[in-house]
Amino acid sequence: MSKVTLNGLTKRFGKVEAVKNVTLKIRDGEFVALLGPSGCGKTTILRCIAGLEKPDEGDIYIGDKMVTRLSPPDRNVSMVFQSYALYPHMTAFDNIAFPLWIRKRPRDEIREKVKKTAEILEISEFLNRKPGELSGGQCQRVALGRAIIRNPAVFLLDEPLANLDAKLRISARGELKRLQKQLGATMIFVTHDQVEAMTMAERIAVMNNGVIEQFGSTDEIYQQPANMFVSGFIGTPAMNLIKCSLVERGGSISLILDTNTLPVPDSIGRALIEKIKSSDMVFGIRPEDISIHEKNKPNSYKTKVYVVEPLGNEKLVTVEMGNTYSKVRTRLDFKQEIGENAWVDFDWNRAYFFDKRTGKVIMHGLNKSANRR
């Protein structure tokens, strides 16, 4: 297997600029996400690797060989497609050693090479099937199947476990992942979806308008968002983001909320005024790090109940902050209804603060340092 690197990628469709100066560095045999909406750039950066597309400006380093300008069957890549991409007249067998057959290889090594990929992919009973006889979830198996008997130095899978209903995709996301371990792969998995990115990847590239918003592992990008893109985009639900302006009065330090005040504890209030140059921030804090309660307790901010989701061994309670909603993970037996007056109080050491203009990180309460990235 090997490291890729990207150096100063750019990719233009047209007047758009699908791809913008990625420079990114995957590390031999770790499995990478690119993580982020749809439109974001993350395919075009797969395909210009397996060179499906031409970069306009930049390199493609596989190991320590620029593939830059060689073509697809050169770069020792393969790619893994939503579609799976199956050849539907063609059992599983065949499809598997579709690969080696292009290359003329002699039947005894292909029929022991696909005895072996189909054990490993546990689809040994399936290899006399056509793909519309099998699953989704059999069919994602053969077109990886078909990746792996190539033994090349990347794989490259686009969206493979979209198609999947809830329950397989689960279960797909763990065998691709022991897969990945057991091959000792380089693998740049393409989602959507930050549970599968965060379940499965070493690191995650979250990527938005082109660029690499934040690249690290699942802990930084969850713990550390470097921008609100990032804190908005990762977790489920998303991390809560407040408009609001920080404020000094007799001594005390306090956010304004639209009319209403929240004070904000002495310690992290003059770490902030020091750190700031506009009063005019965004205040984040995750469902998980607010407490909700049916009486005034000090401290407390009031809020009214939006809406209430219960989820069987939890609930996710909705509430109105001033004009603005917020989402609260609770214990099953919170009993105020849609309506209702509610109080909430926050894990201030757990609160993040960007600035409002660049949506850059000021500060995390965890260590009242920037965590710029």
Second form
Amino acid sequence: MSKVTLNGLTKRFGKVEAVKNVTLKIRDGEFVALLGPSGCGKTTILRCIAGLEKPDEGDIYIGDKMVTRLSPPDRNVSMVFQSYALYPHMTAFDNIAFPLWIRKRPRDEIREKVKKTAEILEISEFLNRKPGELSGGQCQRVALGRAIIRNPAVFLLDEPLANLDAKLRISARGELKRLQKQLGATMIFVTHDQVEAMTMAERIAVMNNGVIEQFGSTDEIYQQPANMFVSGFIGTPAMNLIKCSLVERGGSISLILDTNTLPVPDSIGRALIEKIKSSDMVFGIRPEDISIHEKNKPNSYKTKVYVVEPLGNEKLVTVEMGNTYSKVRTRLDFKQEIGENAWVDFDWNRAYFFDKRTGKVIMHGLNKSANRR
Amino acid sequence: MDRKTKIFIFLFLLPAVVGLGLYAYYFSGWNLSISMTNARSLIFPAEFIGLGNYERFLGDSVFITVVKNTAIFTVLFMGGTLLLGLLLAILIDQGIKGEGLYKVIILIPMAMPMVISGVLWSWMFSPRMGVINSLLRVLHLDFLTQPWITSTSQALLCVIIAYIWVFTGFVALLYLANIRSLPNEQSESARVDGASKFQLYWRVIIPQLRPATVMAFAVLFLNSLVAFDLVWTLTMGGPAGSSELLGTLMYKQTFQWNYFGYGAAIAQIMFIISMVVMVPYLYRSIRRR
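Can you now output the form predicted together with the partner chain? The one shown was the form predicted alone.
Every component of the complex follows; first up is the chain already shown.
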């Protein structure tokens, strides 16, 4: 098991810069997700670590050894591909044995190791079947088996769960996480699914346009997003981001959303004024941090119900505030229907403020409360 | 489907159906009927002699020679072409520069009329003026010069080499298309797992080339059965029948010696052999669809 370090990694395809000067330090035995929308460069980073792509600039270290110029087999990494890349003409046994087989290990050793690997992955009874006779979940385990049999320094997984059906994906998430703990292995996986990243990884590198926007624990990524992109990418549904400007009138501070005025608690307003350069900003609040009421309440804000989506255990209400729409998570007994009025108020301690131009976070309520403590 | 559409479909299919009916089915039937006569031409009336021609052919001394030659030809031609085609495909698969150009070049022999290829190869193999022997002489390797097509022991081999040359490019492209259709991840995964180039092809890629092999097998087998034009221009089946194949024998019997009935019977036998191979192949490929 080894740590993995990327130092100023850049990879270009023609004129397109797929990965831009990425630096990333992954600890020994850590489970890390590279998360981002398609085309953000996450798979390219994985392929660079595997040695399937040559970076144009920067260096890659596995353990303390620089591997930038080594060929894939000399890096001691295993990779599980999104399509699993199983060999269709070989049985599950032969697929798992393949890495040892080509190293010309003794037959007994191979049989022993395949048996052990199959036991860990609970696929012992399928070993004589070919990939075409296995389900998606079984194929995925065979691919994992082929990766772990060699006991590599680092595991690389490219969208390992993407080809599974929704139900299986949820159970596979847990199993993969347990497997990683059991092996104590350094695992890096690529995903575009933030739930997958949140549930499995210890730390997440959120990527966009070839750049790592934020690298941190799941809590950090969720509670202290570094910028608008991260806050908008994490959470289902994502954080509401509302363009607004801050004004101080007659001693009270408010946000102007379109033509509406939203008074801000004094402590937060003061802190904001100290930090901002321009009054234009983006106000961010998660759907669960908005309360919605059928009747007017002091300090609440009048909106119109745009759509109501019942989810069984709760309702997701989209409200119209001027020209912007915000999602609100609420209890099932919320009665208002489309077109009716509803009043919302915000948990200001969980509000975020972003610089409209750079997208960077200016401050968030949590920060303040954390400071107060 | 309404009536009008049906009529349209019928009209569009008609020329193909008529052409196929006339050239494939009608003439096949005609050939069968001639093969059961003692016809010496296509004009004068002939007598029905049942399976007499077939009996005569099976008893003919040339029968053994021709069957032996055709068997040797089929095995060496097919084996050589499949092997060389595969090697060529693997070579092109290495991502060499100018791949498109190579693909065109290796297809040229296939695109050329067989007769021209035959003439070209007869220049290569000519014992006195031929390219190969002249080259050997220039290199002072005179002891290596061979009688080639003038030798009873080498003529068939020369024909086989020429046929391999014609079909290798085609087979290579079949294999290349098959290799390229395999998911790239398989090779990448094998590379990460430490497989050498040889192991990658031997263990992962070649076992998955069945579709191209089956296809090439069918095409090559049919061509080895009907092999005629190149043999004719190179050796005319000679010397002394040493490169005589079913095709050349049929031609000689029919058009040189005017035993039309006998020639038709040989053609009928070729037809039956090819059906034995093609019917299961077509059945399988149609059923898969």
